[in-house]
Structure formats: structure tokens, C-alpha cells
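Next up: a single chain in C-alpha cells, the form predicted alone.
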Amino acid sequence: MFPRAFHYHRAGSLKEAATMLSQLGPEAKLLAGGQSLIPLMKLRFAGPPHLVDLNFIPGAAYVKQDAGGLRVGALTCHADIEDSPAAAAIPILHDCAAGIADVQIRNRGTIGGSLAEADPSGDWAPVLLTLNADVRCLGPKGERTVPISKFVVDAYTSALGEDELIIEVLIQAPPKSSGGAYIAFKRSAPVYASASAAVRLAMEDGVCRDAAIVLGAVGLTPVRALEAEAALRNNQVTAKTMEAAAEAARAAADPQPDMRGSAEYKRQLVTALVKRGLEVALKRARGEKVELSHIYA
């Protein structure tokens, strides 16, 4: 099927990007990656009567380090996140960035794209939520910059006003001695993820000071399990406290049933991944180099 008509606009900054969504009004919209948009369009549940390109925008996809961590441009594709060095220093944004979708998907869709969508089941929210992560925001009026606590606040629904876009993702720099992992459980590689699961540790003197578990596609939202967090807060880490953590946050996820399963089996993948990821974390934390993929059906 084809998508019904609509007017090409391409914008030759992100300024002139805000300055567009500003004058064509709330129904146009941005074309980043279009991994999310084109679909719809085809299918015709989507019909924007605009559309503007932000691809020609030179600058606006980089992943540079500064001096608190990391900065990543909106228009950056995962797989360059997945082969930057940069990147590479905070292991679980590799987790992240080579476990989406597949090739063709990794090197179209971008991070900017990913977060604006706000997909329940997208990748990118879960991980950005362990790190403290802030956006940066375009729109006519200026810049602002939007913990990204704050900025997915429902299902498909940012914190990103009608005439705003997103220009960066700002990385804080985990502490030493940390540790972070991101894995999911997919069908398929193409396929968003049945659930998937984003943790951190923070150790010190084999004791962890502070902890963050985030469960995606198990709920409205990013899900942050704060209870499984508290039960490693202050403990060792050992089979005992990631058995407790794990239970915690199977508690915390909040699943529908749909193609991808019952809510009771994602709530039992809860478990399984959160043991997993915190097994990783752990040996990260220690210094060990640790390879970890998505699970698959």
C-alpha cells in the first residue's frame, strides 16, 4: 500500500527543523530514521499532510566525549553507537545499540527517533533511565534540556512539545568501580522485545553503594524498580540479594498480554533477565570484560 499524499520539506538545520514544525502546524512530522514513521505511512495509519527531513542536517549525528561523559547527537544511528569507541566505554550503551532490530534497522533508525517515539518496548529508555541521561530540546522558543525521567510520560507520548524536536542525549559518565548491562528477550532479532531489562551497580569495597533497575516493555512506561533496587543498596551482591532483587522487580513490572506472551510469562522473562543482567553488571563492575547478547526464542 502506499502512504497518501503529503508535502516534502527538507531542513537544512535544526532550527529551521523547529521553525517548520512551528509554521505547518501540529499535524506535520519529523523524518529521522523513519524505522517507526514509513511503516505507518504505508500501512495508512499514519497521514501527515507534512513532512520534514532532518537527514540533510549536517552535525547532527556524533557521539563525542566531554568532560561529564558523553554527548550524542539526535540524528546518530544505532550502529554507530554500537562501533563507537566512545560508546564502547560504557558497555551496556553497546548493549543497547548492537542488540536493536537488525543491520538495515541499525543503521537507519537513530536514538533521537527511538526516544521521540516513546515505544513502551523501545530499547533506548530503559538504558538512558540507569544513567541519568538528559535531552536536549529544540523548539522556536529555545532550548531546554529534559531529564530523561521526565521526558517519556506515557505510551507513544513524550515530554516534547508539538513544535519541539530533539538535538542531543547527554550521558553522565558512570562512577568507577560501576558496572552496567542491558539485555532483552526477543522472538527474533527484527522484533521489539517480549522484555527486556537495563541494570547498574555501583560498588565499592565489594558492597553496593547505590543500584538502578529499569524493565522495558513491561508497562505504559519504562518501569523503575525501586524495591529491587533497595534489596542490593547497601548488601554484597550474591546469589541470595540478586535472587531477592529479581523477585522485586518481577513484582514491579506491570505486563499486558498480547502476541509476545501472557502477562505471567513476561513477568517470569522479568526474572530471568534481571538475574542475568545483575550477573554481568557485577563482573563489570570488578573490571571483567564481559560479551552479552539479547536472548532469543
Second form
Amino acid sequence: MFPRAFHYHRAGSLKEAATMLSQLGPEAKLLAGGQSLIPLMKLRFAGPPHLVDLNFIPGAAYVKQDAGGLRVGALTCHADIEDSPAAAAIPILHDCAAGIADVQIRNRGTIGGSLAEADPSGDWAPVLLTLNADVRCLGPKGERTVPISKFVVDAYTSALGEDELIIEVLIQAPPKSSGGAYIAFKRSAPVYASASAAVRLAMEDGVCRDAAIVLGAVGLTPVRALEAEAALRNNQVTAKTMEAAAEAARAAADPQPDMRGSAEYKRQLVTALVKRGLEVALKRARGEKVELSHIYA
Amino acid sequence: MKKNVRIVINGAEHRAEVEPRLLLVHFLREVAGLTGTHIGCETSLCGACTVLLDGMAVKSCTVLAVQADGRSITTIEGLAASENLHPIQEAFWEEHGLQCGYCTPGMILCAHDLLQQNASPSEQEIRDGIGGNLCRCTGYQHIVNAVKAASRKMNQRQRAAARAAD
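What I would like now is the form predicted in complex with its partner chain, since the data block earlier showed the form predicted alone; can you produce it?
Below, the chain from earlier opens the complete complex, with every other chain and molecule after it.
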């Protein structure tokens, strides 16, 4: 299988990539890790006449901590986030990065590419929504910072302009005594999740002061389960309140039946994933170390 | 428009003018003539085409040859330093880690990536490590056994080399 023929352009800097995009027109596509785009091109679902390759841009892949928070370069591959000591301070990032597809794909696929593709089953958007991350974008007119909640617009549609690209994801460290967790359930390693859940709990004296629950792969965009959050906020996190939150999350999910399962099956998955995620997030908020990653069965 | 690329494969430099849509796996097989890298599903699911790109396992059906310009590839033909087999190859042979052999080059290179990062993986870590490689013959148990055996062999040889250097 070959992609349709295209013109190849190699960007030497992020700024040059934005300039190339504005010159080549709206049908030009950016090539980051290529782990979604190349298969789509081979299957002829996508046939861009121009590809702007970002892989040769120096210094666009990094994970670093500074006064402004954790900064993740757009070209950082999932495997480097998985292995990053700086990212390890926020365990939900490791949960996500370490379980995306398989090792070969994690070695190539990038956080910027994943966000820009805005696949409804993508793993990063639900996780970053619980962390209120910001996405720094660059276009010919300069930079702007878009909150992740405004970045994901629709299925396969981000807030990026035709001549814009992601340069960095900015993540504020969650307050102490908070904990997060992400679990995706998938049928085998390389495939997208059938359903996923990202949760964050901010605790104070045994009471949940704030909660974020975001579901993946069960809607056209990640689903923020507001009623599930309300079931926990200003309450103690007990088996009963977690159960109530999981039921509310199930009601918020809007899954489509497909080869990964029926809508009802996916709703049941959501209930189980939210419950399990909350249990881990609570333990982490108490300072316990808990290993967690995607599940496949 | 074609593009000139220079790719080092198993230590030897290959220069060619290629179409940008040429996939790395086709460069390896058709330009460099190294047919040990197999084409399986072509949709990034089966892992048969796995090679090492600057030491890291990648699916060569999902990398363009132009993306590998200036970089180093290791294929199954170049894994062993000499005429001898690499310890992972020995272990696959001894533990019956293959039947038809179609997935084997990808399995071995993926195991190589795993063992570089984790010299003594647990059974679960091995199963996770080869999660992107499908085998339709073995049921995986003998492959997992082979990776365990390869880990032991490589650790033993490293200890022996360290003793010899003392």
C-alpha cells in the first residue's frame, strides 16, 4: 500500500513550518510521528498534496519543568514522556503515555500530533482536560495559548487555524493532596481504546474539594462528566459516592456501537473504568504509589 | 519530486533518490535488497516490519524513507555482529520461539528494544513489550520463553565480559 504521491517539504524550524503551511494552502498537512497520518494516507482516507515534515526541527521534543509548570514540546514522543523523570511527578501522564498503542508506536507518535488529530478515541485529550492544560500554538501572525477545553472542537477538529501548529503543551502541577488516574480499555495493544476514563481528585481533610472526570472514546469529543464530578465535590470519597459518580458518568457517555463493542457494553465499561480510576486517584491523593496503565483483554 | 536520502543500514551507507511516498520498509527490501524485514498487515497493527531506527523499535511500514534520512537502521540481517547469531536469535532457536518465521524478525527486534531498556523483564513486561507484534503460530508462550532465555544469556555474557575486564 502506497500513499498518493505528494510534495515533501522539510521544515527547519517551527516558524518555518507555519510559513510553509500558509504558503502551501489549507490542503497541506503536517507530518509529526506519522503513526495515524501515514496509515490514513496508505488507506487513501487522506491524500494531502503537500506534507510538511516536522521531524528535522531541532529542539522541539522535550519534557522540562520550570516556574511556569511542566512544558512538553509538541514533537515529544509518547515513549519519552513515559520515561521522563519530570513527567513522573504527575502520575496520570505516565498512566497515559505508557499505555498508548505499542512500543513501536510510542517511539514515533507525538503528543502534539495526537492532539492535533483530535481523534475521538485519542488518549491525551481526556488526560489533559483533567489537568486544565494549555496548548501553545504558532501561526504566521504569532503565538497564542489555547486552553485544552477550547482546543478540542469536534471529532477530528481542533482549534488550530489552517496555518497554525502546536508548539508546546503546558501543564500546571496539580496541588498537593490531589491525585489523578487514567485507564483506557482496549482489545489489543496497537488499537484505540474501546472506552477510557481520566479522573482527578483534589482532597482536603478527607473531603473532595474538586473533581474532574473526563471520558474518552465514548463521544465525538472527550466527554466531561459534570454530574459525576458534582457527586463527589464537597463529599467524602466513599464506595457509595464513587458508585454514584460512576453511574453519573455512565449516563453522560454517548458511545457509538462499532467493532469495539455495543453502546451498552461501552457504557458498562465507563462505569467500571471510572470506579477503578477513582480508587487509584484517591490512593494517590493520599500519597500512595500505585502503578496503573491501560488494560487490554 | 524525488528526494535524495542517505540512510545507514546495518552500518553500511545507502544513498538513493526516492519518491517521498516510499515507505521505509520498501526502501529496505527493494532499494537496499534486505528482505529479512517482512511486510505483514501494512496498517501498523502486526509489527512484522519492525526495525530499529537509531536503536529504537519502529514499524517500518509506518515511516517514510525520507524520514529516515541521515539516520541509522538495524534490520534482522544486521543484528548479530559477526557470523554468529545474536543471543536473542540463539534463544529463539533454542526455545522454539518460531514456527513459520514470518513474525520472527519483528519479534526479535522488538525484544531487542525491550532488553536494551530492561535487561531482566518479568513475564508480564515481556508480554507488554511485544504487545505490538502478532504471531499466528506459536500462541506466544515459546516467544516469551525465548525472550526470557535471551535476557539470561545477555546478562550472563555481560557479567563474563565485566569479569574479563577486571
